[in-house]
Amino acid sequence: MPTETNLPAGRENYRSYARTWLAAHLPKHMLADSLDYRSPTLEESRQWEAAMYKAGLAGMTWPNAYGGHGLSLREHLAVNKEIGALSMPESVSSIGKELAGPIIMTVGTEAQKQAFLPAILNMENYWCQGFSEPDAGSDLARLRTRAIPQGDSWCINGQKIWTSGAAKAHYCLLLTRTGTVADKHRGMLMFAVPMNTPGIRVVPIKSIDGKESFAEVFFDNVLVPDDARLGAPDEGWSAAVRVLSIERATNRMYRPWRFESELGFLVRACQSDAQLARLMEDGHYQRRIGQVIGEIDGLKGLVERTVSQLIKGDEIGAQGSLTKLYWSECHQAFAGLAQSIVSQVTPASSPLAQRAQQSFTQAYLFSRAETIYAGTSEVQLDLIAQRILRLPRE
């Protein structure tokens, strides 16, 4: 396994490592631009990104006392920058290892930081969060699952809806509150809750796409120890914003690179059909490609930018909202022109020009959701609008 001593020096050989690496090691069945594409079992999943790991390819950021690799955010970037460009799967543990991982290193104990962190890089155990809930959506200061002090323990109550990757989750980043809903955002308290505990209970929901990626998750009575809780009695706020300035505006920062690479797979397969490149020739089709560029380009900037501030130091916070809303509305267009263009592929259009309406199709779906997920586009512009602009309440 790389360590900190052996592992490439400087941003360019750290990303000429990384294409090097993903270009010899990755399974062609996994390229969702492939013929050869299926979708990957979760164990074949477990294994892949488990070698990413080894290979010095995740937790690149991470303290080495924690199982990281001890590297700046500029190795960080430039190694997602190569993920992106190719059509590999999302990862199956993209909430430990962005979301849950964060924040134990910024509010846990040591314990927990040596008992969950190796094991989330180690791809040993899968985290699903705990936030949004069927009366308060996006809106945390409407949170009402409660957790009330029980001797050495405490007892949870509640519901949460959405929550990704809840089936197969090892444990749940729950935010909660200790008093009332009028308390709005103070009394937070948030825990790393195993998932197999008595009380959990979890039922999938089939989306658009017919996947059962996310669930309900009901908690009856359910008893946790002190030592699950992550941070003070009353600063999960600051540890939800936390996370949420984390999920909004570093997260996947591979994504305007899978962007452009989608895009090329677009044009790839419409050049091998006739039916289909003759849509290329056509001036509307044009103008969109070129406005789709011009998004990608401005989302790279976005994402450059956000790096070079977190390397100076600065603080995102309600900046991450003009990533997520750029990104969300752009990707969710483009997956709306693709589809609008593989629609039109028939039995009788090429082989590559069928695998892109499989893909795009599923693509298309998918993207409902991404304008929902990680906060609503009206929650983004309402973050904007008081946090950024400072526009006045009416």
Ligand SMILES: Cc1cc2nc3c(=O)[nH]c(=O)nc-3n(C[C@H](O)[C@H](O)[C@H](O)COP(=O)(O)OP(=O)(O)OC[C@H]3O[C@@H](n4cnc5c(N)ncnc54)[C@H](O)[C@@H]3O)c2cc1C
Given for the second form:
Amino acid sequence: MPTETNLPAGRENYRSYARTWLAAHLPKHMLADSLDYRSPTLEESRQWEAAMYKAGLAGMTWPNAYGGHGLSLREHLAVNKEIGALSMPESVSSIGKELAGPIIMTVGTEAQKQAFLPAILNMENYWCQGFSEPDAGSDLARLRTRAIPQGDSWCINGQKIWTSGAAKAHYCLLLTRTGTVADKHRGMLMFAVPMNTPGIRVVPIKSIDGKESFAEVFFDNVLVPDDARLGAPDEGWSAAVRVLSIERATNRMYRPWRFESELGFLVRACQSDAQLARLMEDGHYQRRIGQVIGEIDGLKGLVERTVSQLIKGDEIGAQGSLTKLYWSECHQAFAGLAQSIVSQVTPASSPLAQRAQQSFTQAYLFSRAETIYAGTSEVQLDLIAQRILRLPRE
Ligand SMILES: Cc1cc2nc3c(=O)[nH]c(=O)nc-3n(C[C@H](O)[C@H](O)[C@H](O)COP(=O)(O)OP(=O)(O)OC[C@H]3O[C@@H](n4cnc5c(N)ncnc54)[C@H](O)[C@@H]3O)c2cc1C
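Form predicted on its own done; form predicted together with this ligand now:
Let's see the whole complex now, leading with the same chain.
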């Protein structure tokens, strides 16, 4: 449980509290726009996120009974605005905090909630999400990883792919099927599988940015007890759909504020180098940057609207697809623009511009994945066409 409990109530207070706390505690070397920047180790990230939680800046909406702060999405958004305003690293435990946690709260037993939820918040365990398979990505109903009852346990065989954070995860939020592929959405079952269970093999995959942040995960006669099951045997698909809608609509709410901070960094870095500063006077770049500012504003509006709707108790359904499509396309275009500007001068004359060259190269390379993970842009367009615009299916 958090110890710094003199936390202010109210949206504006909470936001200024978060701003002050982050400014006082965030190690400077974690800021991507700082000349002191260096990539934090896993242990440094763990300690930092545990400190944020202790200070009341994580688990805002989770019930007190499970280690949360029992606040509303308003406070969550207020904190996210301040997190976004700083170029701090992405959470190493976002799958636990933003996907596994909410789904355990919805379909988990009381024992599972007590066992998993506080440990996610205080960074005792990290999670990965085992949904995609070599032949089942956009169409998850084709997944083949089988779970067969064996006495009081389940025996799991199959393969997952693109599993982010698998090499460091303690648990996998695993989607399996209990019947055959012909059953499509029926007979799916979700598990919380400890990654150190015998029979699990993790093979890292190197991505275009040189990192090995995702992996193939093989399950070879993996035996898990029945209490690793999340929800009833036929509830797997509805639980998975809930996970995906959370992933699209409410996770990493800080994005537009983060994009705004990246834009500020781009401008500062260009102003620090005479040649880049001249490039920024070009009308073409000024128009493109103006467009990015407009898109960031639009995205802020979408996030604020989603929060208001959720607080009112409205279902947001396919609107999550609109947010996912919008942020990923907007950020991919911005990262491409930033990279095309800063890479025109080599070497840049100022240390800040050199830092920006490194940072925007990473951002550009990773942004290629943004229109793929959490559902591709084509899939989001399909969902928007069918569920928001009610257009006929082909
Ligand atoms: C960085 C990154 C991290 C990831 N992390 C995870 C993770 O932690 N856990 C996990 O389970 N998965 C993860 N994924 C996998 C991701 O969810 C899938 O890559 C994604 O769902 C697409 O599936 P696919 O790769 O099989 O492509 P496919 O589904 O084979 O799609 C190939 C192409 O066909 C298009 N397409 C497919 N269906 C349609 C359709 N109906 N209409 C129009 N076009 C269509 C797609 O848009 C795409 O362009 C990650 C992916 C990336 C890139």
